[in-house]
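First, one chain by itself in structure tokens, the form predicted on its own.
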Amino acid sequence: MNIRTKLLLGIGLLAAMIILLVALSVVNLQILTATDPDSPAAMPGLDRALLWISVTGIISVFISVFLLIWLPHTIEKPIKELTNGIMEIANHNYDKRLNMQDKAEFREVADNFNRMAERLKKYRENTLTDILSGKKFIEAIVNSIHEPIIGLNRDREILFINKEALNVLNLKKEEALHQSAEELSLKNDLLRRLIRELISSDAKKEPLKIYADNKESYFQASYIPIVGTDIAPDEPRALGDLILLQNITEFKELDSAKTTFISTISHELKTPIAAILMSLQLLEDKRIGMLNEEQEQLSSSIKESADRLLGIASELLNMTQVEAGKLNLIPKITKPIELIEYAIKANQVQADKFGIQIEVEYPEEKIPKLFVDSEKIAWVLTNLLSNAIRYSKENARVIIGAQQDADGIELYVQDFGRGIDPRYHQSIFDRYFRVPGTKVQGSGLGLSISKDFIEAHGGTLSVESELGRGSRFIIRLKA
């Protein structure tokens, strides 16, 4: 029986029972009024009606009760059932079926219903499959690299981790799948530097010394974001960070062996360089005998040679230093005016051969004096302005100055040259880097090696330059 039957059925027996009592009660009206009040038969008619609409009335009642209780029943049922199997499969039970074959109005939605559960089981199976095999696809291309990987969510816990990443850092899998890294960081020294210098985007991320399957190895860290643009293509979302150790042991030892190699030919060539000046310097004696014009530019041109070769072969070992680690700094109190008099005398004869007029700015209150390994700051100073003198045109003027500040103290050497284009301003510090077009001569180590002597000793080295305006570089010390 379906809905509609049923609710026909309980309005028309109402209905029936209303019109049953409806008539009851016309009926014996009828008779009363027809009976004389006064006769015998007025008080037995009289309660055989009230006996019979209270019956009728009372069997109303108790079917009007049961239709209310039976009705909404019968109709709340299927939608109760049809809620139910859809909170199931919310919840992903995908095995829920509806049976309501007795219920003709549901019996379609039923089926639909357990059409879309067995579709959506089906789909459920499969999709876990595949992710299951690109899980695992994933985790054999991450085991098949040789380099260290560590994979973390946005919280910093280790999502996957390959057997070389285990190996480095001495943690077993169970232990780091799933953990916090920065937990685990407070344990092993080698992950809480790898987590530092993720977090800090100032930590200097220098190669890691790592002691690993019975070597010494050197690894390059690598932090790449992870992002993802599933939920808005425009707007792409952190999901992680990928930390890739690369492993450069073998660039390492051939840095090192070029290191030892440059070091060996230039201090082989120190000694025959000196030779030569030597020889220049006899050949000069006018004990010995003069020379004639030819001769005497002859020999400058040697002698201007063998100096540039001297100066490279001592940028060269100054450079081998700094790359070996072997810089050795012996400061002591040295006043600033004593580093710019020696940087002035060393360059005199090439300022005066140009023509180029060195001026002097130094405050005349006291300014405090420097605890500074004293013949590297000067090998500094001595070099930037060696580079003025060479970038200014001829009788033009060098500044050399020095000066206190908030910080420190500040040395610094100004050209009023061609300058240099604000593209280059980071590039000219680094090893044997020359400014395209530049024609004048050098081995583009000199800036180099000044920085790194700078900041041995905590400092920095910068400059300031405009095209066409000269350029001024500035070591700022502390006092």
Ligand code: ADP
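Positions refer to the first chain, counted from 1. What we label the rigid core is the largest C-alpha set whose atoms superpose within 1.5 Å from one form to the other. Predicted model only: the values in this text are computed from it and were never measured. First, how it differs from the form predicted in complex with adenosine-5'-diphosphate.
Once the cores line up, the CA of Asn126 ends up 2 angstroms or more apart between the two forms. When the rigid core is held fixed, the Cα atom of Glu81 travels 2 angstroms or more between the two forms. Lys163: CA moves less than 2 Å between the two forms after rigid-core fitting.
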Contents of the next structure:
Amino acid sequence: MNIRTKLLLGIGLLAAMIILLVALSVVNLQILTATDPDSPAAMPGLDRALLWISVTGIISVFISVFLLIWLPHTIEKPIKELTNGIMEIANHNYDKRLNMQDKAEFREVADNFNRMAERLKKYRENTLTDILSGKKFIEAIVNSIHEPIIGLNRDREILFINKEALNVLNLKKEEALHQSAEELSLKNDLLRRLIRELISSDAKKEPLKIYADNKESYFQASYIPIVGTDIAPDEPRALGDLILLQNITEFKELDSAKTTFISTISHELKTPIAAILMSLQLLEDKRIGMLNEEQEQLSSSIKESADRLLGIASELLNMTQVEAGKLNLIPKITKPIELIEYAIKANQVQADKFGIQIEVEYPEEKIPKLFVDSEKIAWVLTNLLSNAIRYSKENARVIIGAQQDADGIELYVQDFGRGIDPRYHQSIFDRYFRVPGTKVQGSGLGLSISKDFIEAHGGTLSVESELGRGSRFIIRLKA
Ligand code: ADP
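Given the form predicted on its own, corresponding form predicted in complex with adenosine-5'-diphosphate:
Let's see the whole complex now, leading with the same chain.
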């Protein structure tokens, strides 16, 4: 029976009872008006009529109470069932089905609900299979990569870690998987360093030296943030991080072989170059014999080239020292003016050749002494002054000087030459880098070695330069 029939039946029954009640009341009234209410003949009729009215009244009240309870219940029950069904689906129970075949109004709703639940179940089974097979693929890829990989979720718990990573971290899979990497790192130095580098963007990311596979190996770590844009494409959400360790031992070994090779070659080159220079000196000695003009020109050009070769050999040798970590500083107390004078002396010929005027700024009484490897700092100043001369126009002026500042001593070399584009202010300190379009000959090594030398002293080397206005290279050292 559907709700409509139930409603009609209930209301019909109630209406019939009310009509009966009214009819009985009318009959009763007629009896009362037709006879003398006090006459004995009227009494039985009246009593019967009253009895019927009471019985009908009570039945009507019962029917009304029954309808009042039963009718809302018949409507409420299927709605409750539907609500429960929706809740089950919301809780991912896609097996929930509704059976309302006896409730005509809800039959269609229940059928649609069941159809939706069926589709959701199939969809979930499919996506689950997809996700599981995707996971298997990723696991296979991760495990087949011979570089250590660690995957962290956004709470920095280890989601996956391959055999190589377990090996270098000296961990077992069961003690690492699903554990907080930060907690694990308290007992694991290597993991601590990786997490520190992952968290702080300014941590120095130098290759890691790890004892793995019974030998010393070098690894370069890279940190890849994983972001999701599936929910809101404009608002990427951090999902976690991937830590990759690339085994660079082979490159390190090759690099060190290259360093040894360059070091040997440049060292071996120095002796024959010195011999050439010595022979040239003898050749120029008037006591041995006079050279004609052409021969003099040739000998000066040989000297220039030999000097350049010697410079390059010494730069390469210095570079190999830095790269091999063999930079042996022999510090001693030095007056900054001595370093400046050395640099000027070493560059004077070159400066005279181009008509460059070297000016010295040196407030004698205000400059304290330095405790540095004077040879290395003098080499840097010589190199900076040589650059200032080489990158200036003829007959320009160049300033070399020193001053005291709050933290120590500043040694500087300033020129008024071509200047350096701000784009290259960082790169000029990289090995072999030369500003594109530089015509003056050079190796691109001087500034990078200079920076290494100064940093080895705990100081800094920086540049202030503007295109077309010149450059100022500043060495800052602690007094
Ligand atoms: P090199 O001078 O041998 O090429 P450096 O390492 O000394 O190597 O310098 C790197 C580059 O920086 C140079 O090639 C040049 O382009 C630029 N540079 C260095 N010093 C100056 C300067 N004083 N003025 C303009 N450019 C400079």
